[in-house]
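Here you get one chain, nothing else, as structure tokens; it is the form predicted on its own.
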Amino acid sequence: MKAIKKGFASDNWSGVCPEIMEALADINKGHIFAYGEGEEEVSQTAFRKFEEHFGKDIKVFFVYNGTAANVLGVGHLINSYQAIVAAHSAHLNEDECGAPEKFIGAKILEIHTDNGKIVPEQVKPFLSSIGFQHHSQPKVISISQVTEMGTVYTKEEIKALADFAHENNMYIHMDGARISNAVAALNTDFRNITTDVGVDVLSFGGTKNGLMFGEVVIFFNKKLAFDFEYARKQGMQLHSKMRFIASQFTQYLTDDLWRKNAEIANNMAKKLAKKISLIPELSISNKVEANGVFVLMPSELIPKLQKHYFFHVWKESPVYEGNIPMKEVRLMCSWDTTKEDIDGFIDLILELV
């Protein structure tokens, strides 16, 4: 099958990075305990790697994909009569095909935000429902790091939300599908923006940064993880050949492979944004803080570019600059995006405009 020409659609369109592929090949030998059970050392090695990065008082569970990590992680914290507070743009709200509502049965309370972030003051109005039996009871604040708008929460912003949650008998969940990009952008470490600031549950992603498959649910209080193994099994996410997920994360968390991949993607996004900013017909519509670039471009230009470098239209409703209809598009850079990819894309834009 002929590979699609590299574009800017999503960082999960990319392939598997060589180090991860090598780890998969190395572990593909002989027989090993299924489900991570018994004396299966591969999973234990991965668990120790996570403890190095997040601390000892954690409980780690492998699942197959990000939707499961989000839904099972949050679902283990709440009852169906309780509610999840999240940005309207959150993956949990917009891109899980109703999975939270179906499998948790809980209501999502949306907060509109232009930059993808929420702050305690926006959550506060929902507290009036607490104790009122006719309303869903807010129980979890869910944030995305990186947000769906390409922005990054700082340590202080996360701590403020976590403190607010805990003061009001709530939990905080982090959708970390792109957490490596966030940590690289902040020039910090994983623990600094999770363990140290009070995050309760993290959906830790890797497939957008070079892994083949597999995500992780991390509980930062082992008591919260009580019986989660049964929820994971019932949720159809207990992978039988667990070694193929575990070995990827062991490699990913060794020698800062996660950071190397994330920095490439982030740096390519900065290069792309810089070049786009020099083209008068286009304009950057959001801060470029990680590996996503949001751009307003003439509507008629979009399909012409997509024939050669595919990307997604973020907002279909046009805005007008003068009499020219413009649409917002999202350009995502990956661990394998190159300067040549960016130059080719920019050259095509210049040719067409």
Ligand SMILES: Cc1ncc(COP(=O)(O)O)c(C=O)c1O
Contents of the next structure:
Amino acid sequence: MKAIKKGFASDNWSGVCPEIMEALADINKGHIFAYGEGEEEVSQTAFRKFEEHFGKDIKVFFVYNGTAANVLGVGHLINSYQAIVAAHSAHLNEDECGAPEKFIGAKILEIHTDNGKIVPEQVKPFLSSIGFQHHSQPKVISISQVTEMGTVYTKEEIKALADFAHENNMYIHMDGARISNAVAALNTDFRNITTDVGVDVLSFGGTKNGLMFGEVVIFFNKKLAFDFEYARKQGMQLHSKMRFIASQFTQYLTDDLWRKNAEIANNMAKKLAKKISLIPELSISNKVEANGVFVLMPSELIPKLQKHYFFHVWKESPVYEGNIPMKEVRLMCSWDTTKEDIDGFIDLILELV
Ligand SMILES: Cc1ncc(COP(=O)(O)O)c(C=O)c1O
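Okay, that is the form predicted on its own; can I get the form predicted together with the ligand now?
So here's everything in the complex, that chain up top.
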């Protein structure tokens, strides 16, 4: 089969890392309970791994993908007359094709931010709706860690939002499709930015950091998880051959594989950003805090580069530097991005500008 050249489109364009592939092959033997039911060993082992990383007082549910983790996780916290507060750039708001609106039925209250992060001051104005029967009732603050703009919330920033949510009878949900990249970037552990700061529900991702498929909904308050197994099944996300999701996560959470993969992606993004910052025709347009690099580049350069390396244009509408139209693009690094991939890309830019 023809290998496709590596680009910077997204961290889910990469394949499965070798350790996970091995875990999948290992578990592909014999017959065991389907659906993770009963005392099925493979899921129980994975649950224990999650407890090692997040503490004992959690409930863990495997699902297929990140959209489902967000929709089912948040949907279990609210009624359709309540509302979700999120950054306008949140995956939940922009990239889930209205799944939250259809399956939760609730309104999303958007906050416009340049860096993808929100702060309590921006949520405050929505509180005036509480108790006013004509308005959706704000009930969940959803944040993405890493944000869709490549930035990372600090522990203090998350705690401030969680405290604010709880003081106002709301919950906090974290879309952690890239939580491993955030934890690696902050040089901390999973507990530090979730369990310890009051996150109520987490969508824990793996696909963007070396897994084949599978994401997780983690409840940090077991009461909130009440009846979630039924919501998952009704939500069409109960995987039948559950061992293939569970075993990937056991491997992922063993010997810091999650950190190793995330550090490679984050370090490659730093390298890429450093080299780009030396090219006068290009400029870095957002802080590079994890594995994404946002860059303003001359519009006419983009299709020429895309012939060789694919990546997404983030903002289609051009901005002008003098009379040169520039567009913002997003370059994502992955667990398998190499120094050679970056050098090849930079050499091509230098040849073309
Ligand atoms: C921030 C964020 N959340 C969630 C997802 C999950 O998406 P999917 O449903 O494709 O697994 C993605 C994938 O692009 C994402 O970037």
